[in-house]
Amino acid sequence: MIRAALATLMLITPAAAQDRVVVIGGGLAEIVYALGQDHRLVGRDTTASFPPAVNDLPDVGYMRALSPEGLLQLDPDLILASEGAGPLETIQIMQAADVPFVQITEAPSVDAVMERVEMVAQHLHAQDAGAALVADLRAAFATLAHQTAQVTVPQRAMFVLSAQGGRINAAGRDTGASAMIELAGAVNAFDDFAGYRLLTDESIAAAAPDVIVMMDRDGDHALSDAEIASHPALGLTPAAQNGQIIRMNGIYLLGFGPRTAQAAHDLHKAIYPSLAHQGG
């Protein structure tokens, strides 16, 4: 289904190798990175930070947010992005000017971690390279589920994406924080509904997360151990109270690429300490 749906995703499929290359998503970035097709990239994107020596490259601007003269004047042969970028009329410009515009799926899961990979290694003609990448990524998730195997009581993990005015804006199912904690041998506390929601202080409370997972970037987007102990709602969880407050990098933690398996298992790790002290 993934395979099909990236089929219809793909504007243009490119019939040689490109060597003027933007990238847009993190996560694509650093699988071009992996894949070791770097030295095509000539721009990125704001999101792409990882690893820093795709910080030296020209900064195109937001992905959804892509302007066509930010991107015309790298003189780009191909663009890869992923799946949301935009806008549409900027695609439009592209494809007028000739320029292939592949859009790749950013669904949150490991399959799409694996056709991700092959499919940048398509249009980059870097397919040994991607096989290669894929059965790393392959037995690296392997490795996790024996070891989230050993959970027996799944600790209840809350994601705080931002916390404005303290409103708390937190992950449903069908995201890719949720993705994420349910990989790490955990489940989402707030599974009622899908998507990133502001909570009332009374489903917080209800939900009695045993885990808070947020970014650890400034502002709006995490909360210091004060902030959370003085919050009407968050302060009396579980969480709170037991001190299990879990900062990761944003993009480390959702950028589903190539370190995806080493994000959920650090995050399990986090999660649960005691099985990490058992070799888990």
Contents of the next structure:
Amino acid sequence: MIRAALATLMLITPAAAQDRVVVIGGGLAEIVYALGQDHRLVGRDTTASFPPAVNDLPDVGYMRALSPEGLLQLDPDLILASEGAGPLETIQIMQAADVPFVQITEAPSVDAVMERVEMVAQHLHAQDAGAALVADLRAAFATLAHQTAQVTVPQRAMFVLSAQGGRINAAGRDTGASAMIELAGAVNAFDDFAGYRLLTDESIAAAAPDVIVMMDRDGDHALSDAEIASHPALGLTPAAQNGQIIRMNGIYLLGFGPRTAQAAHDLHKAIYPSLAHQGG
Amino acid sequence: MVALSFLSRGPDAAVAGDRAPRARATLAALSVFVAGVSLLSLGVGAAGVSLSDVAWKLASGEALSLRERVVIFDIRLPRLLTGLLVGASLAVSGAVMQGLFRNPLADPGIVGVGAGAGLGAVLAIVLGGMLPAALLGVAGMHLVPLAAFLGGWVTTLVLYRVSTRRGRTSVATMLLAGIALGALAGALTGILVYIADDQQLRDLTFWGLGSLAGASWAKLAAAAPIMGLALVGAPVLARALNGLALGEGAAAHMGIPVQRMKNMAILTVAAATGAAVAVSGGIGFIGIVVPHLLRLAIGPDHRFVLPAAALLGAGLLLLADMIARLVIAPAELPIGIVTAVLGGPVFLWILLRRRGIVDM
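Can I get the form predicted together with its partner chain as well, since the one above is the form predicted on its own?
Everything in the complex follows now, all chains and molecules, and the chain you saw is the first one.
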């Protein structure tokens, strides 16, 4: 009885629900902002960096090495965490301290994006905003599907994660990058292995990707067009010869959050410039 | 050969007896230091629960809040005890190794015990998911520490078998075989790192840097008896290690059961290091800096160096842990970074001041 009454009360006045929320995982943080619930956040982990405002929140460290005392310092009444968050000892201490620790799937797929939005909305008692966001996302993904349906000859795309010392680390199947390439209406040039791998020059030449996709970043891992052109294997690919090199913001491209439909759309436009023009 | 010069530093050895009062005073001071750091470690932390409040409430019979109880009894206390035991184990292992090998560079890392333990942990992180569910359920979160301990243990056994012939263990063979085993364990670890996925790589990195953040009563219960036993047993070795400093032949003539003592020293190091690496990951420099600091301060007599190493190692590791958890709160630095950043310069300073320690 009392429980039910309390639950109703919380539904009527969502602000009375948890208002000291720590979010662990960049994608989840984006969802909290997209739901307009960011005023209830008191902390985030290192992987959260969008929107920029999230950087003003205290950082509790890397999501897989959370400090129990650091979390308790923020006096949270709810922790929304990506599946991979840990370690287990920290989660157990949160349970001992009566702080709800909710783990949410981090799979890189469209269905999982919807599931994440719904889960976050439910735990923040913002189901209305959640339903609206899911509807928006569904519409965006439908538009995207409509556009990619026009692709007759799928391009073979390669996602380069890093190129330290000239060794190329690329995405195989079952990766977020691979899923984005498919969402954009292309195929991953490397689907014979799962996860990220360092490639030999020969395997790059054999895969002959039409497009190279990278994160735009600086430092050791960055590759300029000139470096790609002069790379023994990358330089010979159709992608390098035709200048089909696409750089996108890493979290935007691989975050699998509220901006994923837009990111996939951008990637689609970049891979198929002429098609995107026709499609509007 | 190698290190008579560093263990007994020439003329000083003749007046070693004169150092006893100084050594006793140092031991007393170190005990106070450890007690102070322990109290501080219980009292400070990101969550802002103060020890005096909790002590007052306990004394007056007032109920503690859930938050206070969790922070003091589930977070800080197991962490404090783990830090004490791990710090003491690493420092004592280092001191015993240096004495046994009569080599100032000896450290559990160099005879492959650390690399073997590391290989065990990496195996568990990368391949643990392939274990049958039933076995995983039993081992659970203890899989990585357990595997690290087994890795260290197996490495030590192999090393021991390789370097023992007709009941005699050759220290030189053991040192070289340890380096080879370490390289082998490193290569196997490399293969595993190559096949690991991104998430596992991140786990490996953090494990390798060491942390006391995962301290829990369950882990402590598994590792504390092993470390405790090794620490209690270590002082028995003191006289033998002093004798060994003069060479094995001289030690035997002094009536020291050399082979038995060597066995015991190796067992002590394997147990203490394996268990320490298992609960806290890779923490560097304690094992090498602490014994050297103490030899400078109180001389080479193992009867004092071993207990003093336990105290100083424990105190320094707790201090490093406090820095690790306060400096970027609410996040935490891996403690291996703190010990290396503090230990590296200190070690260089020792070398610059006393080049003679390692000049042979």
